[in-house]
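Let's start with one chain on its own, the form predicted alone, as structure tokens.
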Amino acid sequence: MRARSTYYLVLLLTVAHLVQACAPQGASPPAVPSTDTLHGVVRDENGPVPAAVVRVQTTDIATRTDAQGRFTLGGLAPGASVSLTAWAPGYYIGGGEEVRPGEEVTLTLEALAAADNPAYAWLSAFTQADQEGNCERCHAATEASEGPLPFDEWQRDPHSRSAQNPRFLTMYSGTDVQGRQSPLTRYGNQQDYGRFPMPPDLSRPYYGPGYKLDFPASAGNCAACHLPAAAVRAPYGTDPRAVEGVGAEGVTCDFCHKVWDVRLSPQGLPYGNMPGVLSLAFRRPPEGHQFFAGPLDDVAPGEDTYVPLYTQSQYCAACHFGDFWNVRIYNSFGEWLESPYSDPESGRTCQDCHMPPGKNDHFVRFDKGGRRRNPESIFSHDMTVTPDLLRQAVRLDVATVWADGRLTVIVTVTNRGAGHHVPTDSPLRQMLLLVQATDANGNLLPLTEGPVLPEWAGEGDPSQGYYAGLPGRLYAKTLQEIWTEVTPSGAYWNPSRILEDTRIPALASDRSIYVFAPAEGAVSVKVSLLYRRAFPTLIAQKGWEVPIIILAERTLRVSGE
């Protein structure tokens, strides 16, 4: 047996020597497939796809294909299978099947439709609509431990209720919350100008302004933002009160995930008087196909694609910017664009603040194919502007000086956390700064120098939210209707002017000084910063439930000389 083993060993050494002798000079031994590397090609029906992103699904392990559509992915766990995806502009995301390192992989991409399909019927977000592919079926948590998922968050978010918002509907119809309508707008005639609107007759029951009071024969373009799925086909002809079905779901899921682009001017802003759907481009799929766009390039298998717009503030521009009668009414996007927050290197996007990631590690139910991801890659769909979010946006600093028997209070309000003015968008919104000084007996000290709140802060009992004439500042964009001179006005569908804009831009501060009459003994100073969603007169006319939110308060005790 030993002789036979020796014979075979000599034979093997001889064969190895002959192979080496016959090999071309400088040749390498045959390559052995690496156990931690994947090689492959990305193709479409016409051939290789260059510059495609190839990714190990749900991870940061990714590369791009070369000019021949080939790719190499290394650093994988030897022998462990991975799910591989591919995406390139103009294609659905491909892949999603398990492969193993060392294999040669072919990923095939399917091209998107070249144009939008206006005949597409919007998909309801709710399972009760009994439509295949509805959002609730896969994106709603069935157990509290699994959620919240995007559908659950969207249901809590005001975007899902934009069609039913009572402030919107009562301003549109000219009614109060009980449905009582103000009289139609009266008109006068002037020889030089012709017909013009007159102020409301307050001797008659009046429930506030309304678009339909001023333009009873027109539907207007309000639905272009509040009911966009319904307004796509008729942006100037959709009455919000008459919409049913998917269109009444507000800013609904299917609508948002069909957005393809935003039409912007060379200045980077939407064009004037082009709100909502008037500034959006869509990619609705042809019959027999589906299409969902989003911020991830590895959602597969399925008819999904990645659109970078979903991670950019420009996505929000169409509904958060608006010129009416050549007056800039809504401008949170433009304010962001002008602020340091728009710096691509050091700034923040709308999504960073209003759709903060990190709340969950998956956005599809596991029993529907959901995969765990880095929570920082998943945007929240609850964009509710909570009192806490409002409080994070501002800082209140108070200093006092006692000299010559007089108390001076120096107040600084800083927009420390909002990437736009505070308050922003609706001209009805306001912040109010109240400054009070009381003596040892609790009596208010008279103000001798400094600003006081204007009459539209509300004339009446301060305990009921009426603060006109009190020491303080009002931060708001105050509109005045040109013909009727109604001030402040939220009826920006009428020709208006900006009477005053005292809001605080991003990272800016407002400083105001208040001097109070002499007092003996200790003085208590109380400074409050409040937020209100509408002016008190309008709140009373409409019957809205709009609580005042305390953003910050400071109380100091100052000893006299």
Ligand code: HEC
The other form holds:
Amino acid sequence: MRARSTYYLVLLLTVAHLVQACAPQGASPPAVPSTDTLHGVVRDENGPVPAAVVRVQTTDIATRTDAQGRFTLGGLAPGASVSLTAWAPGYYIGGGEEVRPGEEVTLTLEALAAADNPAYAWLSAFTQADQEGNCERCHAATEASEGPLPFDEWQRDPHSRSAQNPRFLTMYSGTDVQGRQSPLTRYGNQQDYGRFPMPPDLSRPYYGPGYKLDFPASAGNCAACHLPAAAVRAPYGTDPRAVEGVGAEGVTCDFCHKVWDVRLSPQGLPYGNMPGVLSLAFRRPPEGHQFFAGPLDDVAPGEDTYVPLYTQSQYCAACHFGDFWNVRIYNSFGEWLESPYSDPESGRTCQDCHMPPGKNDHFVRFDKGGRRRNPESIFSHDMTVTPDLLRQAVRLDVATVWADGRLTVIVTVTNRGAGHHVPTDSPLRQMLLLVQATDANGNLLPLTEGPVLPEWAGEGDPSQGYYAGLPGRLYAKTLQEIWTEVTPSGAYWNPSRILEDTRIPALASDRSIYVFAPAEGAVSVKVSLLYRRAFPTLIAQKGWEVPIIILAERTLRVSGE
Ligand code: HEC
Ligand code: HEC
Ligand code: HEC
Ligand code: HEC
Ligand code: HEC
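Follow the form predicted alone with the form predicted together with heme C, if you could.
Starting with the chain above, the whole complex follows.
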């Protein structure tokens, strides 16, 4: 942002030689200061600013101003210059010039623009010939040894591809990945209810559900979270397929860094009918200015500011919570809020787990004004849920008991690492537990007591991912469409009910017990915990490529003696 510093009203810095210039004539020149302390005042155009944070830039050496706006910073290296910044709520970060211990410093803060500017045009994250402010110019590494910087991480992050995600687009348009569209939804008429949707006619080619099959005449609210930069002006009127330019960058940098506030109910949740942009407030700069909000209070000079919200889970709430027809569909935020992780003392935020710090010691190229900082103050922008993260979420414990020639297997699945239910958010997700016992001849032992996987774990060949009827458990929030009774349903834009919710809340466990038919000799027990992004009928209809991920596996040999 140095490049735009012509716009910036920076700081007024009164250093000691100015003070000296006013000192009485004839006073002997002061000795080289040996003090390790700096004194000063933070003010705005009207007077002192109390409770401002004054910091030696990029360090933990910081203090707050007193009621008179004054501050003292000790413990500095005598004679060595440092860069000081100041920030208080309602102001841009100020300061950023070099001063030395012993000097009397005045830092002048400029108040933030009083209002949002809805006419502001978002900046693209990608370098554009006709724009200067594109994040890639400064926040991308030029060689691998320098990286990753935020732009590089964001490019790998699903947020940057939310507008192009083929699973989202095929669900929106009612097509498969090859673009073949299912027929429009048919309607029946009933005297008491009027018009109601009928289930799809599976005797004709069918490529799965789609918002546009049910609501061909409206755009829906999907863009409010999936293409928020485009939807900000028309939350219910943005067709994702028609969006171009910066709007098609999905959840893009400029959008996220102009978020100012999240509107929450007294219960601390977003309002159910206000998804994404409808629950967010922005601070977009007036013409000729630029502005970024973020987690740091020592970025200067420039019209940037620190907003504590960026370090809080509430920041993520607007898009990671959402009701459709009064049914809670997305809810990783609400689940987190209910969990021990929301405890402000002992808990963990979404950012703690999904944006872990420590991957780099700068976030701007050094030739573009980047500063070396403590890696613990720099947060990853790659929020991809990797197989490794999924595996950290769960623990699998297996115990076996032989009694009267029968094998009993006791399985406990614990959500040890997710700050919400597992699986969470999209109700398409499934976690599956499979429990198999095989005798010495390699034959599967029949289950005599215990749970089996329901039909919506997929009816068909287990080697193809269809597990219905096998011993085990399904962990999912399974929806059923109210009119058509399609189950499981991913068409939550239609009225639905939660048929069952067997997911495991944060830090909770699920225990299940399996008794197998008697067997001779040693038995081999194999317990697998699997995850997939969607239920199998939908994967097949849409032609999605979503591999099954093995989260944990245990194989035990048990014998009767
Ligand atoms: C989904 C919203 C979101 C997107 C998209 C996003 N950011 Fe951030 N960014 C955040 C949050 C939240 C933090 C603070 C994390 C914390 O403090 O725990 C942050 C922190 C930062 C910081 C402070 C230093 C650091 O890395 O922690 C910079 C700089 C930054 N983002 C730049 C960018 C750039 C550049 C892009 C695009 C290439 C981008 N952000 C995309 C939400 C976002
Ligand atoms: C409240 C914000 C919000 C709204 C509104 C919303 N979504 Fe989502 N959607 C999300 C979030 C957040 C995720 C990611 C959750 C996850 O990974 O579990 C997601 C994930 C999805 C996925 C899964 C993508 C994948 O790669 O597996 C599909 C499909 C989807 N949404 C479709 C839609 C459609 C269609 C609409 C409109 C009818 C819609 N969404 C409306 C927030 C929203
Ligand atoms: C001309 C170079 C340049 C461009 C272009 C640029 N930035 Fe920055 N940005 C900087 C510098 C320099 C810093 C401060 C670096 C430091 O102090 O370590 C910074 C800091 C930030 C911060 C931290 C603010 C805080 O208080 O936490 C955010 C957020 C940010 N930039 C976002 C963006 C986004 C989003 C874009 C693209 C829309 C962008 N920047 C484009 C140079 C740039
Ligand atoms: C403006 C809306 C918005 C905001 C704000 C937002 N997200 Fe998301 N997030 C989404 C959407 C949409 C998706 C689904 C993207 C896709 O898969 O196509 C998503 C996906 C995710 C995923 C799943 C990634 C994966 O690999 O499937 C995680 C984790 C996530 N977000 C975490 C966060 C965190 C943490 C924050 C707050 C720092 C946050 N999000 C803020 C909209 C948002
Ligand atoms: C204690 C660490 C932790 C915290 C806190 C946490 N998460 Fe997660 N999150 C995980 C783990 C581990 C996974 C992978 C397991 C899963 O999918 O549930 C995950 C998965 C996700 C997914 C992908 C779900 C899917 O299967 O597609 C989303 C979206 C998400 N988290 C959003 C959030 C949001 C939003 C918050 C804050 C409200 C948050 N997380 C807080 C650890 C955490």
